[in-house]
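The chain below stands alone, shown as structure tokens; this is the form predicted on its own.
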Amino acid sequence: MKLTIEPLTPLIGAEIKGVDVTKINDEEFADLFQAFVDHSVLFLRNQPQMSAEQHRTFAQRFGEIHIHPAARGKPAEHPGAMKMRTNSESKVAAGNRWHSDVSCDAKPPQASILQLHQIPPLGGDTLFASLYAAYDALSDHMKVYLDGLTALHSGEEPFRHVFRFEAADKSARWPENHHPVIRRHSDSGRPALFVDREFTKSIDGLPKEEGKALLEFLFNHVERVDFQCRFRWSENAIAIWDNRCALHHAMWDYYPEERSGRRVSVVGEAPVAWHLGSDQIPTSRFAAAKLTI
């Protein structure tokens, strides 16, 4: 059966049919990756429940496995395979605030691949928002103002104080890095407004109050409903999202029911600034490889 792509909205999201991720071949993956670049987030239903090693093997097609800061330096049977579980005993729910996964890293994740094995009878949807659309919708004056700005992304508050993760080195600080506010996507060449409410803490080089006001505007802007798609999960469905150009928000509206599964993420590149006047658009490395298959 040929892989088919059904867009969810004009801006973001597509459902993929006709492929089993545990048996995907190189040509099918080239098509899947191009859809990932084109639509920012992909949804695949009716998939087999992957083992941790199958999940890692599939993720490695996208690149090197990303190890979450909370797991670094700790022994693990399947490095990078993160159990995701929220139930009646949870104090906080992972993903219950708009974010790009671990954007505080020097090389934040490129792809995140989540499969849910248990879903609540109602609720538990995940929302995704396009950072391409967020940039495109800015006024020309705001685009000029943001051009060249960088921002501090910090894991200190969410990891130490919200989730209370314990690192292997308890004396070390959680990752903090400065990234361009307008980021150039390395596969599409498009500009994306790279800020998120979870990790972006301040704008570099601006007075504190001015930077705070600007960030609040940008957070509200990137979270606009007209930039979004919404996924209603089914058992063993898979979502694959591009952290370079999409935010996500996992709704915690199913208490006291349980929602659980596993996520594996893939290392991305150090974010590079996109500047006004840039127009170079590269060809996806997987699309280019497909031409030689």
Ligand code: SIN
Second form
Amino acid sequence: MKLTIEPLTPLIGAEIKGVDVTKINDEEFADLFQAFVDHSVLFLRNQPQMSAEQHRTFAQRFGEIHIHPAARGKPAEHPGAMKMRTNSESKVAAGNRWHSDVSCDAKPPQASILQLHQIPPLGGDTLFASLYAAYDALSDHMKVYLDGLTALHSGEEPFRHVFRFEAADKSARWPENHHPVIRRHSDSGRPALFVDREFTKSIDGLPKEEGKALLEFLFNHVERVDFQCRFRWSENAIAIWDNRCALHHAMWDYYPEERSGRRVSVVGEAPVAWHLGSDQIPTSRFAAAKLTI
Ligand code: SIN
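Switch from the form predicted on its own to the form predicted in complex with the named molecule and give that structure.
Shown next: the complete complex, the earlier chain at its head.
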């Protein structure tokens, strides 16, 4: 059976039907991957509940599994499989601020694949925002100003002070890396405005106050409602988002109810700058191989 793709908005998000991710074949995956590139986030309902190993196996179709900085150097039965759980005991909820997963890494994740096994009776939606739409909507003057700028993405504040993760090496700093503000997506070739409120701390080479004001403008801009879609979860639904061109925000409006599942992310490339006048030819191995994987 051929999978069907039902876009949620003209800019971002599509619901995929007619495929079981635990039995997906190469041809179906090629279509699914193309839909992922075209819509930035995919939603699949009525899926079997994946075991940790099935989840990892599906993720490996996208590429190498990403290990979260908080899990590095620690033994794991299913490396890269992250339990997500928020309940009445939680002090913080994962993803409750606009972000691109672990954008502070040198090679931040491309895909993140989340399956929720338990959902609250109401609430707990996840919102997604298109960084392509955010770039496209900038004025021509702003596009010129941002061309060539880089920004510092740091895990220090969220990982040390918000989530209070314990690293295997307690003396080490959390990842900090400089990434282009305008990033070329390797599968679509399109420019994306790659900043997020969670990890992007400063713009390189600008006076402090100017950089701060610019970042505040960019955060508000990428979070505009007109670049978004919103997913209302059902049990065992799966969301697959592209961190290279979409931010997400998990709503924690269901306290004291429980919401839980598992996420596996996939390593991406070190972000590459997109410059005005660049062509938009895809450069990834998937595109190059015409998705014959
Ligand atoms: C996250 O991965 O940032 C959390 C997303 C969610 O729980 O909806």
